[in-house]
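In the form predicted on its own, a lone chain appears below as structure tokens.
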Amino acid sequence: MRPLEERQPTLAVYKFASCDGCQLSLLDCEDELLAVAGAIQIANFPEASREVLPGPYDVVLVEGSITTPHDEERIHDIRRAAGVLITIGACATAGGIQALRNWKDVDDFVNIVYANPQYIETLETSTPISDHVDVDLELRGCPIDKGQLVEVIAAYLQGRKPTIPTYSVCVECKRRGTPCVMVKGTPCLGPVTQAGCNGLCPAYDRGCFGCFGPMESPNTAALADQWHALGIPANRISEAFRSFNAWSGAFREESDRWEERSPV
């Protein structure tokens, strides 16, 4: 491959176990994507083009979690071909909603869903990409915010660190003037969830569901205790932390703590 200063940098996008929503966020950039396409060569992106150029690639975006033995092998091949590897979305950064299998016997699910389970090759767990290879940057969300995605790509092209918030959704609520729903008695994960959605759910008088995963320093124990004080039972608290980012460290630990307190 020629030196970067003599050519356009190349971008590749790969998918593992996921719904494709985060890849589609890139296509949803519309006008911004035209500017990006003029500065970077999209060399491997099946959602956007049938043309596939050989690697290695300067920037690789990876969506989805690792759920099969084949996935385990393929992600190492992708890592070796990637200059910068960026995981996008809750599946790639925290195992996704499919990580709920990690608390159960996956064979039970396979036997229920598939008529011929003997042909299914799957792992016992659904895990984030960072559990298997080194990741240069994680972009959170279910789905990711397209503005953050453009910022990450632009930062790479400009040789700087991307500006991605690590504070909580509460900051976004304050900025848009949304009254705190917790004060009104509505359970909300906003105080422990990383910003990125502009406080969307609280703006409609609903509690945050934790789409962007744990913030930089989440006090999940204090928040869960407050939920309990509002009358939320232990099993519901445990379930609240087991959604899009169920396998992320802070959420996983808190959900386990309240599962132990749930009645059998």
Given for the second form:
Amino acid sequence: MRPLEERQPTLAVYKFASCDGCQLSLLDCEDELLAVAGAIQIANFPEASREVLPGPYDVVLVEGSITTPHDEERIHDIRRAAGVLITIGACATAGGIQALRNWKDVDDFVNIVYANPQYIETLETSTPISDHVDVDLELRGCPIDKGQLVEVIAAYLQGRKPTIPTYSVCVECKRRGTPCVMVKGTPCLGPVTQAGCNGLCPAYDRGCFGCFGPMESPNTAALADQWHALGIPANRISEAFRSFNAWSGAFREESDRWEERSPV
Amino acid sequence: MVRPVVELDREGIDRLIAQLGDSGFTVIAPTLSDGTISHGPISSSQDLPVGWTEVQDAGTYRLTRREDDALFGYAVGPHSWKRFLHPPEVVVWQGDGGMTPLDLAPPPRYAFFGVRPCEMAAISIQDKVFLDSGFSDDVYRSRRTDAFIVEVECYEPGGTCFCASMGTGPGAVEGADLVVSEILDDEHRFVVRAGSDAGEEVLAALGAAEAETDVIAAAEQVVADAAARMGRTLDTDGLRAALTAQAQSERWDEIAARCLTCANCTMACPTCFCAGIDDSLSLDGAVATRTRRWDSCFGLEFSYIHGGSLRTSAASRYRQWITHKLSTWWDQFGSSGCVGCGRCITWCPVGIDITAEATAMLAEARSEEAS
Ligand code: SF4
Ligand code: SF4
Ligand code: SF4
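Having seen the form predicted on its own, could you now give me the structure of the form predicted in complex with its partner chain?
Shown next: the complete complex, the earlier chain at its head.
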């Protein structure tokens, strides 16, 4: 491959166990992508174009979690042929909603769901990409925020550090001018969740669902105690932490703690 | 100098609002929104939260009805006036490829109608920070210089208010163009005092009758009664030294076990002024933009220097915040950084109470000193 100064950088997008929503965010960047079209070559993105150029690729976006033995091999091949590898979305960065299987026996699901379970080859767990290969940057969210994706691509092209905050959703609520729903009585995961959605749910009078996973210093125990004080039973607290980012550090530990205390 | 004092009825208040609007001000006042008393544009007293009040306590806020038609029968809401003077997000510079700055839209001329005494004190504190501490901030100055402030005295302190302890209310403090006192007797009257030349001009144009001494006395009584009904108190005697003396206290860890490091307290606080700068470039590289956004000492990035963040523990971040508010602000700006508005108490999702934490630290310092 010619050195980067003499050609456009190439972009590839890969999918593992996921719903495609994050890749669609990329397609949804149409206007912004037109601006980059001259600066970056989309070399391998089956959702956007049938044309696939051979690797290696300068920037690789990976969506989805690792759930099969085949996935485990494939991600290593992708890593070997990637310059910068960026994982996008809760599945790729935390294992996704499908990581709920990690608390159960996966064979039970296989037997219920498939008519011929003998053809199914799957792993016991759904795990984030970073459990398997080195990842250069993780973009959180279920789905990711389109603005953050554009920011990362722009930062790459301009050779600077992307601005991706790691503080709480509360900061976005306050900047946006949303009066705190938690203080008005609605339990909210915002204080322990990383910003990125621009405080979307509280702006519609809903508590935050934790789509962007744990913030930089998540005190999940203190927040859960406050939920309990607001009258939320232990099993519901456990379930709240166990959604799109169920398998990520602080959320996973907190959900386990309250599961043990269930059903009070 | 003796400034004029007039008496108005509600219709007079409406004329005052209309007059400010006619003179080109965007009149912003407390309004009902999102289940709270926030701030919004108004064109008459009908747009105010007439007959509403709220119940506030640590980590809780509920709107409720009053039994009268009071215009100002509530305390402070979730947002402070800093939203307008020190906006949460503002483009401070924008330029094209040739580095020519692009013109940014000028801010509106605001009239703030219904600024509480603690909020007036907070604005004066931010004036000091942004205008009088050795440099002048363009963003703040362009919004503050022509702003017209109508201060309203308090007679219904909230459950988390402690301005009486901080010397910032419930009676008016200096700095406003006009000061309004509402008297909820059968006549439902308002005493309006001028506090500046601009305020005097507005009153003169309004052509209202001078207030009688008994009405002025009634307005003073209302404020005196309110001072006795504060939701919270704070003993500030020796507090400034106590907080720095307790820097190594184990209590900070105990607070940290409860604190979410969510930053709500700093964002809600009317005096907290910290902001971060983000530079960005449009994808085609044609336009560079510098944006200023509210930032907080509760974030890790805030204390990030080469090699890492200085304040990694929640204990060190809470300590930084409360010590700055109540102690080191004196060293830096010659006043307290807290005006006792109670927002950080009400709007903390887990109800951490600055008065309770400061009181505990003070008690600890006093007992260590005694032993
Ligand atoms: S609504 Fe939720 S995210 Fe927003 S400030 Fe309150 S607790 Fe934080
Ligand atoms: S520290 Fe708390 S009580 Fe004091 S001015 Fe700030 S928000 Fe109000
Ligand atoms: S004191 Fe309360 S509002 Fe402030 S950071 Fe801690 S939990 Fe958040």
